[in-house]
Amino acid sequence: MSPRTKEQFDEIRSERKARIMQAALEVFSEEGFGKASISKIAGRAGVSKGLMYNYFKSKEELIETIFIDAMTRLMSGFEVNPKTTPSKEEFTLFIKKSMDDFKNNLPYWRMYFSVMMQADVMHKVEKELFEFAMPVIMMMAKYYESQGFENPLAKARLLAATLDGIGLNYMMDTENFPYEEAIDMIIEKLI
């Protein structure tokens, strides 16, 4: 058996980290963040408790990493640059891509939201939420300002809240909620 390359080790590490994060999301969703144990997460991920600590120092670091990973997924393919104003097409594409990921990965997002809505979890990711959300909100506000809206920040917050509402309603009633139509209406009315 030949020795593994650095790339192979990196791939193994990346896959194991993703497996731990998925297991943690499942355990946090089922038991709540406060009651979930590192031992249970490690067992679900198929790694030893000691090995898990090589990846994450604590449950807090784990939940922060899960949050950052989710925000990165939503932002993939869209560069938030506070110095530029997105075009209507770029803004529309950003919304559609984000909402497509939500729909196409619904089991993941259901678990994600059930975990993030826990009071003790929200407190732990406040800093990361502010760091990820505010540049996006400000980018949206910059777009609305360029379109001549009187209160662009309020309009940006309204859009974010509306998209969250669409996602939550779709999670609760996937069979009947008019997901695509709602997104199209939001784009037509708010973009």
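Please give the corresponding structure for the form predicted together with the DNA, as opposed to the form predicted alone shown earlier.
If you are looking for partners or other molecules, they are not here, because only the chain is given.
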């Protein structure tokens, strides 16, 4: 009976950490940040309350970690290549794909918007958020510049804001909001 190797421990750790984070994401998105309790998350993850603190120093750290993880996951869909400038077709495809991605990750986005509204959490996460968002914005700006638009950064930020607005409205009124049409119009008018 030999003790577990360091590798085995690490594996257990990261598997369990993932499980906790998954549970936390679910609970956050189901109940909102305010009502999501450590107990419930621990229960959902099949882990004791005490053990949670072995993986995350505090609820705050859990939130931050989750948020950054979610961002990473979401932004990875954007596949921004900082070296090249997309063509119109590529850019259009990028928007379509991104918005498609959005629909497939509503829980993450719900959390994203929820966090954005909580001034205190927001501040903790601001830096990371900008790190993720900036490359996308810059890519958009580069695209607009390449197409000869003036004030490309402003255009990029407007586009991003518009996509935010569409996402938000879709989230709030999933049944009735004309999601596909809105995206098509945006592509037609703003790209």
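Note that the rigid core is defined as the largest set of C-alphas that superpose within 1.5 Å between two forms. Quick caveat, the model's predicted, so the values are computed rather than measured. Residue numbers count along the first chain shown, from 1.
Comparing the forms between the two forms on their rigid core, the Cα displacement of I137 stays under 2 Å. Once the cores line up, the CA of L168 ends up less than 2 angstroms apart between the two forms.
Relative to the superposed core, L158 shifts its CA atom by less than 2 Å between the two forms.
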